[in-house]
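So this first bit is one chain, no partners, the form predicted alone, shown in structure tokens.
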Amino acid sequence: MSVSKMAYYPGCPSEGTAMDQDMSTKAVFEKLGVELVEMDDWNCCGAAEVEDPRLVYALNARNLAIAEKEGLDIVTPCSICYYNLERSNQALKADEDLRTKVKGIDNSLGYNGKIRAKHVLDVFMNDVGQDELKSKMSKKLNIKVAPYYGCYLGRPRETAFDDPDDPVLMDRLIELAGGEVVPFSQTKTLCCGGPLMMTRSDIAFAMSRKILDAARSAGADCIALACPLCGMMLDGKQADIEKALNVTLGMPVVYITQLLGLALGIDAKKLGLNKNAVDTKELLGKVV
């Protein structure tokens, strides 16, 4: 294992819609023996709403600078936060003039490009490593899983740590834990419609329904994901989708950190599995 301590960037949904993702991330890293140091006074990454790249760079330069002062790489469970942190990181490292301009906005933004931003899935599979993960697993997941990567983990290619067109790291992690990956490759990188939720909920619901239907048709017991916006749409809004489209879906949706936590023998409540909108009790009965 090549990592023992990291700066933790939880992201804005961590105390609200993605509390279960935050809880499970902390529990899993604790079990793996990796210390997470939550960044002091971190700010929003800009999410999907901030379109001006200069503002994105400024917002994330501050976060990067906070971690750099501690001499720690940043890890985040949110795919959108990862995307914004790493695209800013790459831009700032490559452009001294940009670093100067950002520092001119706020002198505290003195980032020198000495650290990396990483997503939890990257850390699990490439830093902790499959052998170390397997050695700490005490349970087997007899669960059929549809791994849903969403839009941001593989796009753009410059920030991707997996195959942008056919990502596999989540698949491999599920299989490592004893789970079965269902046929889902045509759907696993489609957009859930989350960015449209506030303006065109009808389109957003249709897009999410397509993903949920595909998982059900493939015989999945659940969908696993790594993005709080996707979690809000597929899990938190699933009842609204059913009502709006007059369908019955009933598809449990969990974060990959929750599944990994179950395989590591962590208590379900500590993983926040009692906070998911769609009931997860049937999944727990398949963990042996």
Second form
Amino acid sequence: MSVSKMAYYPGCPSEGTAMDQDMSTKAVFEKLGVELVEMDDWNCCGAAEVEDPRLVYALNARNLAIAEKEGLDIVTPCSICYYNLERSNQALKADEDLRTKVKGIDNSLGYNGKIRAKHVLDVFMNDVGQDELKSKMSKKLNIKVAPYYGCYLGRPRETAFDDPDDPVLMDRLIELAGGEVVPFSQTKTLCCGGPLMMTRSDIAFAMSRKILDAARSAGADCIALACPLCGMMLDGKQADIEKALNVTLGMPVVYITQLLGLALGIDAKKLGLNKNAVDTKELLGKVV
Amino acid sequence: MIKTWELDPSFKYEIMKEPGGEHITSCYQCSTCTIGCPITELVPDYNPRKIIQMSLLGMRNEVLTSPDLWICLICQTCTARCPQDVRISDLLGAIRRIAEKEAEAGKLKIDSSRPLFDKAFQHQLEKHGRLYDMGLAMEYYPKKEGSFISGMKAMMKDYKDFGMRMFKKGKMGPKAMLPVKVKDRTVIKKIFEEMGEK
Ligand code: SF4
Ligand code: SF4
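Structure of the form predicted together with its partner chain, please, following the form predicted alone?
Starting with the chain above, the whole complex follows.
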């Protein structure tokens, strides 16, 4: 295992709608023997709402500099945070003028390009590694899972760590834990609609419904995902989608960190599995 | 019908100056972006290739007032597939920023509440350094609905069930009513002053 300590960037929803993702991330890394040091005074990455790249780079220069001071690479469970942190990292690394300009705003934005940002899935599969994961797993997941990747893990190219059209890392992780991956390749990388939730909920709901429907027709027991915005749409808003579109979905949705945690034998409560909006009890019965 | 005398041939250069818009002239109109776009699948008239073509032709006003600009999911599917590396997802963002600036200057009207939402988000970030959902909703809804009362009504409608659901799961306690603040907020303010568009 090539990693023992990382700077942890939880992302804004970690204290609210995605606290289950935060809890399970911490619990899993603890079990894997990787120390997470929460970054001191981190700020929002800009999410999808700060569209000006210059602003995104400057906001994240501060975050990157905080971790660089500790000499640690950053890990985050959020796809959007990952995308913003790592594209800022690459832009700042490649452009000395940009680094100088950003540092000119305030010394605390002085980043030297010495670290990088990673998504938890990348760290699990490529840094911790499959052998190490397998050796620490004590339970088998008798669960049929629809692996949902969403947008920023496989695209755009510069920051991607999986295939843009048919990503596989989550599939492998689920299989490693004894789970069954249902056929889902047409839907895996479809956007959840989240960025339009507040302004065009009709479109956002229609997008999410496609994913939930596809998981249902594939016979999945649950969807696994790796982003708090996807989680909010597919899990948190699922009942709103059912009501607005007059459909019954009833599809449990869990973070990949929660599933991995179950395979590692971690207590369901410690993984926040009582906090998912759609009940997860049935899944827990299938962990043996 | 296109009125050639109303075209603005410099529009593409205006876009290219905006970060994200640099590659617009590489587009050779193959439609790969549009064929794979999840919004086009739902809204058949939505056509990113056409937005690019109209921009290249200089149909400045039509592009900047198009409601289609505001239903892009920034999902990067088009960017990942474009054979010419046009970076459509970022390009549309660049065009949206030009439209926002023009709207703020009173030169055009945007037929979408998304600029209001993005601005409200940025205000929260500028103030606290973190996202503060409550503050965001309290700014966004009244602006979107035109008055405080109707804003609060719309907010209740969207959030009543969801809020209760989250509350029951312990995800929206009294703590969520207050913002989590970054300690060093003067730096965040400075970032917005130096890099942001005012
Ligand atoms: S895929 Fe690229 S080259 Fe083809 S139409 Fe779209 S932007 Fe133009
Ligand atoms: S980024 Fe926008 S235009 Fe491109 S594929 Fe996604 S929704 Fe369509």
